[in-house]
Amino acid sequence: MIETLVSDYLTELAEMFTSPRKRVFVGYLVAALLIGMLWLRWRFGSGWLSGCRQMLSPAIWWSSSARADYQILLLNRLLMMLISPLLLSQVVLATLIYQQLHGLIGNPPLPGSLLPDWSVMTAFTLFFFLLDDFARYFLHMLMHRWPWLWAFHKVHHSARTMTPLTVLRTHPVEGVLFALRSVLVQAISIGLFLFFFGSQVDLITVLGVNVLVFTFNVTGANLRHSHVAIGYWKPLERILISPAQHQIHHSVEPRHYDKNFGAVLAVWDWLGGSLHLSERDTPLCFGLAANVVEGEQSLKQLYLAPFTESYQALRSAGRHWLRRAARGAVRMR
């Protein structure tokens, strides 16, 4: 039993770096390193060796913040192994959505029979990507706007130095919420398209990954959690989130608070009024506040404190709602 658990755990850890489906796949990390070095050479005239040293500096990769990233990664993998089997699967939910559509509409109209396979595959790939990216943006935005969720999400923002592994610096509660979000997105996409297009439904993939997600990952997605502030052409930053824009999202500057929630696309922030374009040559400080708090990178603080803060936020919101309800009842008399 224990041997199987250990074996499965080590396999999952290895897959994080060996599977192209994972954000920190070694191929994406190497691509990010090369892109970062090219940027530093073009933008600042850094040599190849100095650029590599800057990106792989021990001051970043072995800081107390980075060490907390590694500890969280190792512990979260174990926790999610135990929790994942208890979560609703996308197959069950997709089947339920399919059955509901069948009950509401009847037999599928089969428009797919009039369309070539490539067009259905293209539509499914694009729909899945857009729905997934919007869901990421929306849940991310809620985790900033709702205090009881912010208590958990702030674990991610407590990072003071950022490496590609910081993307995995999340509280288990946030991990469960994003896992459920992923299940919902997959179920809606699969159930909807299977109902209308049947066996024609398939993803356009590269190495088993949605071609659009693969393109995002291989073009420097991991530089978003780094100290290499690559900004895009300003009109492009209204469409795509640049690494520099996501770094602004992690800034302690009050003017940067609650900006750039998007993962890939910036259009959601543009439409929602939370878009902030990159600022050239502006030094940024990452974390929750400019001043370092003793013990802020300890596992006890990162894992346990959010439960207390979230409970207090919910209790405060409940009292506020009750007071408003009481005032409304008095006015109705």
The other form holds:
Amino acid sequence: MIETLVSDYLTELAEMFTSPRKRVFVGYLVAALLIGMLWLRWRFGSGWLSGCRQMLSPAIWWSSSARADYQILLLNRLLMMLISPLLLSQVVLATLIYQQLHGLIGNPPLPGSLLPDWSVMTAFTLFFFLLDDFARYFLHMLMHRWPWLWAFHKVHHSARTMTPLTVLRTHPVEGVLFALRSVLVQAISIGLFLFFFGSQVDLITVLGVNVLVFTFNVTGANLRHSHVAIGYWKPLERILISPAQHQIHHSVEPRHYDKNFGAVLAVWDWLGGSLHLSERDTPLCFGLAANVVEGEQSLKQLYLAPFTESYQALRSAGRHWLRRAARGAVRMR
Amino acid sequence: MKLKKIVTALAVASLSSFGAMAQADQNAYADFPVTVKDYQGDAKHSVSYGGQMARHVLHTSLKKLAAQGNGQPNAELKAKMMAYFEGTDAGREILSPTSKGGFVIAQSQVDELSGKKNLAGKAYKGAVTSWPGNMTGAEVLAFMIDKASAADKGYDSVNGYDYAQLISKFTMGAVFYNQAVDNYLDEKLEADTKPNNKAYKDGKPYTGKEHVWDEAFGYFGVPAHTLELTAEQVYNIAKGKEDALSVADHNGDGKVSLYDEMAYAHGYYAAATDKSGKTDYLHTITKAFVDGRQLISDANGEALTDAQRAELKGHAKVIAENWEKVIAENVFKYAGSTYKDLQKITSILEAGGSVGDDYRNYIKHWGELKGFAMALQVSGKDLGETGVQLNRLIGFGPVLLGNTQVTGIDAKGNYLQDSTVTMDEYMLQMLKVQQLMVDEFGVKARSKDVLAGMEKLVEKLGAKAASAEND
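Could you output the structure for the form predicted in complex with the partner chain, given that the previous block was the form predicted alone?
Following is the full complex, with the preceding chain placed first.
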């Protein structure tokens, strides 16, 4: 029992770096390093070696914040391994959606009767990507706007230095929410497409990964969590979130608060009024606030404090709601 | 010198091949020694399940007769069918399986396997809730036989029944499955029933427990040397394919013996299901039978200890659970076929076309679905809510072109029809039947899966959603 648990754990840890499905796949990390070095050379004239040294500096990679990232990563893998079998499965939800559509619309069309195979594949790949990206934006926005969720999401924002592994600096409660979001998005996409297109449905992939996700990852997605502020051409930053835009999202500057929630696409932020374009030559400081608080990188603080804070936020929201309801009742009289 | 070497080489080769043969035969359900203490006869082996094999050919012959009506009430055909179902008279011919080309069958008379056997006497004695009329298993089958004798080649287009399929699939459940799992592998494994320290009957070369186990094995319906065969080979044997003769003919007499070289009933369906490569019911069940028989044989004619019986019951449990899954896999499969037939039919109807063969296929597949679903419920185990759901989803008959369905029978045995659900709604019910088989029985082969591709897509999108990656 313990032996299989340990071996599963080690396999999963290794998979994070060896599977092209994972953001921190070693291939994507190397691609990000190369892109970063090219950028530093082009923008600041840095030599190859100094660019590399700057990006891999121990001041970033062995800071107390980065060390907390690593601890969280190791602990979360174990927790998620234990929690994930308890979550609702995509298959169950997709089947339910399929059955609901069947009841509402009637019997599904014969496979091949609506669209040719290639267009079903393209549509499915695009639909899943858009729905997934929107869901990421939306949940991320709620995590910032709802105080009881912000309590948990703060763990991610408490990073003072950022490395690509900061992407995994997540409170486990947030991890569960991400997993449920993913289940929902997969189930909707699969249930819907399987109903209308049956056996024609397939995903366009590269190395077994959705081609659009692969493109995002291989073109330097990991630089979002880094100190290399690559900004795009301004009109492009309204469509795609650049690494510099995501770094603004992590900035302690109050005017940067609650901006750029998007993962890949910037259009959601643009439509929702939370888009902030990158600022050339503005040095950024990352974290929750400019002042460093004692013990802010301790695991105990990072894992436990969100629960009390979230509870307090919920309690005060409840009181507020009750007061409003009472006032409404008085007015009704 | 050279000659000496050749002789030595030949001796080594023949010894090793003999060793391989001996090894292989250990896997066969055959040649277990006589262990009855005071046995006086001259039998060399104690395995005996002729009665079960006689019932298998009574069933296959009955299925053949069920498709021979001319659409008019036919007393002669009915009497012939009843002779195979209920009769015990000598001289009944084996109507199926029979020799086909090079696939030569050794026996042609039921009595060559065992005399005075019938199906009715061994059919499920409880009430069958999956069929209207509150009848026992034998009564349901007799009712179906009566209807089949008056139908056109066993096909009733007005009510949507294919009697050859219904009779065959339900017989497999009500007789073979029920007898094996509800009788031989259940109460007859108790200490005080058919004990191992006495002959099954005076003068017989087998003990009580040996024979009980043999009878259960016989009902499963596989060749004695199944563990040396692949699922595909067993499937081909049952289909009587000419090139299957060499694998079926274990004793090398050039013929296939219907006693121990043929595949029938759920043994055949286990092989057919396993052909997908996703399951191994055939070998799992057969191995449990062989291991159980070895355990009894090893007791050497002494009463089984509690520990031995507990181990034997462990094998029985493996058999019963996997046997049930074989039936559930086929409920799943035929619910899928029915769904696909309905998809075709409703599309043709929408386009204003006519549904000839597609409708006939629908009724055939529905008959198989219903027969397997009825079989699933006669193991003596109460399926509870699952059984109720299954019967409500499938109904007493398929939804017909005018969106009506058989809902019962009157006192004279005539079918009653009423409007229930549309074909579209019935399709959804077929989908739910598949889901029920997945949820309740954990079916794995999932042939004709309406939602085929779902798991593949989940895998492609990332089966493990819980990665905790932030944005």
